[in-house]
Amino acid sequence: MNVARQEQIAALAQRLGERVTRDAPLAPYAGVGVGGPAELLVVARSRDDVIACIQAARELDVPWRVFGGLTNVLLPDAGLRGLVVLHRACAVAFDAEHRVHVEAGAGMARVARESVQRGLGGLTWAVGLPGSVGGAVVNNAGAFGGEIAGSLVAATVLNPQGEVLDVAPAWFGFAYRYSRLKGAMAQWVILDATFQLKPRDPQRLADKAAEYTARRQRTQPPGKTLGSTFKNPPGDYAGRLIEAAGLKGARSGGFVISEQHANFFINEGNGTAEGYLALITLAQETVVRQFGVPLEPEIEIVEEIPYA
């Protein structure tokens, strides 16, 4: 690290004070257990804290990234330079119009469960969904025929200039497992979201939630995983193609392609991002060679952000 960078990091660490940890391993925070150290790490518990940390990093020209639950994100083995903020602001509030207002760091499954308990439908499909609300919006997460785009009515975002903006659902340009914020627009941050729900019979919602939970447990493997590695191609399933290509049980760098569901890559205990990426390449090359079908990652693969 050159002198100028050392001074930038030291100045930001001093400004952030007790909130910040230096050279903090990210793997313990990641659902798949992979990730090298962040030069600076803040676990932010409020929306104002998120904004303040980003503003300080901008003023000192330190690169930064914001993450939520780290359940759909593959972090690099070498870690991340600059500031990493884990958005853990998690307030949830229901109003009289059957809307739920949620800070982006709240768990998506928690919001879905509380909605079901109140007899409100619209998010029941998400009762077992890992990850945060912010990540779910960025990825237009979905399951069992439902998706974020079906119930989101408003969101608040922080733009690259540090301005807080209220945006409508159309602004996100939602498509299958996609929004305009996925990947290319990492300098935008979701602060909170509002979902429109509908009153439904509480017992029927509870029964449906239990059904979805049982189906997840039956079809998805346990262990440290990022969930579905690839998007399903039109008219087919990524898991079926990977299985048909004979890749169940393939291993690399501490990861294995699950014998239960071939679209899930499992950390066997000492997995590395390099190993995960090798399996991604293996699956893509084998499937396209055998079936002519390209597989597009559903997970976000995080790369280093260099200093300017």
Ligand SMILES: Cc1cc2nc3c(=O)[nH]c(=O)nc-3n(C[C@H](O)[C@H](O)[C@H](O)COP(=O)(O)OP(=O)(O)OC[C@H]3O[C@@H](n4cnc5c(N)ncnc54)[C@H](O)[C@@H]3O)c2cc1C
Second form
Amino acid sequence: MNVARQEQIAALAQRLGERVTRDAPLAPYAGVGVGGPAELLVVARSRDDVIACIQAARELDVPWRVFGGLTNVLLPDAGLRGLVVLHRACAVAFDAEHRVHVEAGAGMARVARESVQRGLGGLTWAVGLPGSVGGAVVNNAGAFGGEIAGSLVAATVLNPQGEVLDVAPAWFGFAYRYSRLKGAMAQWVILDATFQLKPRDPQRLADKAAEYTARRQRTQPPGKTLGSTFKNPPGDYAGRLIEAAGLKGARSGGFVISEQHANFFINEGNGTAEGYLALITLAQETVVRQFGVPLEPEIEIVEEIPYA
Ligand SMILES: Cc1cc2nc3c(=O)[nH]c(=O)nc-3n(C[C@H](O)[C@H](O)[C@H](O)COP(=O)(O)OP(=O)(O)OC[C@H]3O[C@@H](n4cnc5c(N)ncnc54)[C@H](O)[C@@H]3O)c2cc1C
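Moving on from the form predicted on its own, please list the structure of the form predicted together with this ligand.
The next block holds the full complex; its first chain is the one shown before.
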């Protein structure tokens, strides 16, 4: 590392004080158990903390990225330079108008479960969804016919200039598993979100929630995964194509293509990003050769944060 960069990092570490960890391995925070060290890591427990850390990084010219639950990202084995902020501010408040206001670090499944318990429908599809509200909004996450865009009515975001803005759902430009923030290197940060729910029969909601949970348990392999690796191509299923290509059980660098669901790649213990990427390439090349169908990753493959 050159001297100027070392000084930038040291100055930021000093500014951030006790909340920062240097050279912190990210794998323990990631659902799939992969990821080298972050040069600087802050697990932010409040909205003010998120804003203050990013402000400090901006002022000291240190590159930064914000993540939530790390359930949809493949982090590099070499780790990430600069500052990584894990948004874990997680306050949840229901109001009298059947809305729920949540900080973006709250678990999406928790918000869904609490809504069901209160007899409020709209987010029941998310009872088993891994990850945070922020990640779910960025991806317009969805399942069982529901999606974020169906209930989000407002959000607060931090823009790249450090200003806090209230935005309407249309601002996100939601499409299938897409918002304008996807791929934006998280230079825009979602701070909190509001969902409009609807009163429903509590027993029926609880039954639906149980059905969705059971369906996930039946169809999704257990273990450390990133969920579906590839998007389903039009009119087909990525898992079906990978299975038909004979790739179930293929192994690389501590990962195996699941015997139960071929779109899930499972960390067998010492999985590496390199191993996962090799399986991605194997699946893409084999499926295109055999069936002429290109497979596009659904997970986000994170690359090193560039210094300006
Ligand atoms: C077993 C399993 C099952 C899954 N099932 C589904 C499913 O049914 N449907 C579905 O849609 N997805 C599914 N996923 C994928 C994943 O759960 C979702 O995409 C989830 O919403 C990601 O949230 P996260 O907090 O983990 O995001 P992360 O992985 O932390 O981040 C994802 C992206 O969002 C950005 N980001 C995160 N928080 C913020 C924020 N506050 N502000 C700005 N940017 C932010 C990050 O920079 C990154 O670009 C599944 C994953 C697993 C492991």
